[in-house]
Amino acid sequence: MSLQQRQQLASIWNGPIHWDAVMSEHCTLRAGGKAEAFIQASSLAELCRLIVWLEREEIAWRMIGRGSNILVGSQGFAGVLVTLGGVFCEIRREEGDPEQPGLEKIRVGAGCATGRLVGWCARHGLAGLEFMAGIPGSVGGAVAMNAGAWGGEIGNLVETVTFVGRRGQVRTVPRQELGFSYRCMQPVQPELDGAAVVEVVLHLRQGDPREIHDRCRELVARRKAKQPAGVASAGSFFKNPPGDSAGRLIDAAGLKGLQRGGAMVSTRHANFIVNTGTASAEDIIGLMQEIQERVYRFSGVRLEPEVQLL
């Protein structure tokens, strides 16, 4: 951004703007460069105005969640990174459908933490999201990448997703037009390319709160038992290829413990790249590329990262 654009942004934005934000402070990998500006939007109206202004000024922008699946390169992000707070963190129950007894619908803002949503559902006796227990991040990020575990995917529970497009238009899209697939959501409408998720309606089942809590605790314990603890990571770094496991392929290639600078392939779970304390974005990206090349030479499979590189 030019100095004039920075001044204009400061004049039109009511909330705080974090200039030259150190994104390692907003990323679970605890690494990465700076973003020119980092902003939290708290209402739909102000988010729409911001996006329209950014597009008119031809300034790059990206919506991010809680930093659990991103890495900003050490050269930084030349533009504005936007996160959601305020009304975008709300959860509320929708009116039930008498033709679908036992089913409940909830409306959730994209900025809501996934852990908070899972806990809210458990307390209110709503079953179906237990597989998300222990998965970090925001609801918007989870929907955008169709997050899942233990055989479940959040896309299977989606009724509608509301977007803000690059012209500031607000669109609510039914599930059948959202193109959910493994770790991906691709709306069929071209005008939603690059649009930001702001709200989602999910359908869940009525259940016993104690049983839901017990299931969540069980899955969190299983997750902790096999994943590295006490180190910064982005969770599973690579997508599983069809019919196989990225962790198995990395392990079979003998890459557990492989290190570049402060970045290392976890010795506990091979699909985790961990920051041992001093890793730069270059360390992590370089290690990612080496894993991809060596796994390809070993097995003929080219691994694709889940982590988004900005």
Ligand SMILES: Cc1cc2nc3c(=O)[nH]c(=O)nc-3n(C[C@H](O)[C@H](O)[C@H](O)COP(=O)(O)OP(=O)(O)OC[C@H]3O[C@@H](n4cnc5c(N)ncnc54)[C@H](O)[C@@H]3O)c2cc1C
Given for the second form:
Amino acid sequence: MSLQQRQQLASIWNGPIHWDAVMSEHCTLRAGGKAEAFIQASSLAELCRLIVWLEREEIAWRMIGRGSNILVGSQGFAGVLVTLGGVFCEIRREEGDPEQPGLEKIRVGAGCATGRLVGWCARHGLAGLEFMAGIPGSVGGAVAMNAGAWGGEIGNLVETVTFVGRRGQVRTVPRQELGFSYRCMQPVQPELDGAAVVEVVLHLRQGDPREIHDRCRELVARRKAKQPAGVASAGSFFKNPPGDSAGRLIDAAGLKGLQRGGAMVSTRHANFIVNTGTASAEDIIGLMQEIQERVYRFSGVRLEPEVQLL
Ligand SMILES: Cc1cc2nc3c(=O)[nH]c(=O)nc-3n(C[C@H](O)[C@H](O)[C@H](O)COP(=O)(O)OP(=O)(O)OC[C@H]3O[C@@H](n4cnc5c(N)ncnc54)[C@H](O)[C@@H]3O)c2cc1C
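Cool, the form predicted on its own is there; where's the form predicted together with this ligand?
Once more the chain from above appears, this time first in line as the rest of the complex follows.
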């Protein structure tokens, strides 16, 4: 961004702008370079205005949620990273459809933390999202990544997703046109490439709050039993290849405990790269590449990162 563009952005944006934001403070890997600017949008109107301006000025931008599946490279992100707060954190119950008894719909902003949503659903006796218990992040990030666990994926619960596209246009799109697949959402309309997810309608079932709560607790306990605790990570680093598990392949190649600077393959779960405290983005990316090469040599499988490198 030129100095003039920085000044212009400061004059059109009402809220705070974090210039040269240290992104290790905004992602769960606790590593990574700076973003030229990091901004939180709190209303639809200001988000649309911002996107239109960024596009007109040909400034790179990208939405992020809670940073639980991203890593900004050491060279930094040349542009603006945008996250959502304010009205984008609201959760509302939709009116029930008498034709579909037992089915419930909720409308949730993309900035809402998934943990808060899961707790809200349990308290309101809405079942279906329990598999998300313990997955950090925001609803927007979960939808963009089609987050899932224990055989469930959020894409299966989606009715519609509302986007702000690169021209500032607001579009609500039904699930059939969202191209959900394993850890991916690719809307059919090319105009929504790289668009911001701002709101999601999910369908859930009526259930007993106590039972929903107990299921969440059980799944969180199972998660804690197999995942490294108390260390910075982005969860599973690689996608599972078809019919196999990335963790099994990394373990079979003898890579548990492998270290590059402050980045290490967890000894607890081989598909977790953990930051032992001092890892740089280069350490993590270097370790990622070494894992890819060694797993490929050992088993012929090319692992694809699930973590989004910015
Ligand atoms: C300990 C741990 C355990 C985890 N376990 C799981 C698991 O079991 N299953 C699983 O699927 N994931 C898991 N993850 C990964 C991560 O939590 C999920 O992918 C999560 O849904 C990402 O949400 P986020 O808000 O942090 O997104 P971010 O990490 O901020 O962003 C991820 C991607 O989504 C895009 N994005 C974010 N918000 C928006 C938006 N509003 N509009 C458009 N694009 C957006 C970003 O550009 C980026 O490409 C785990 C992570 C950790 C740290």
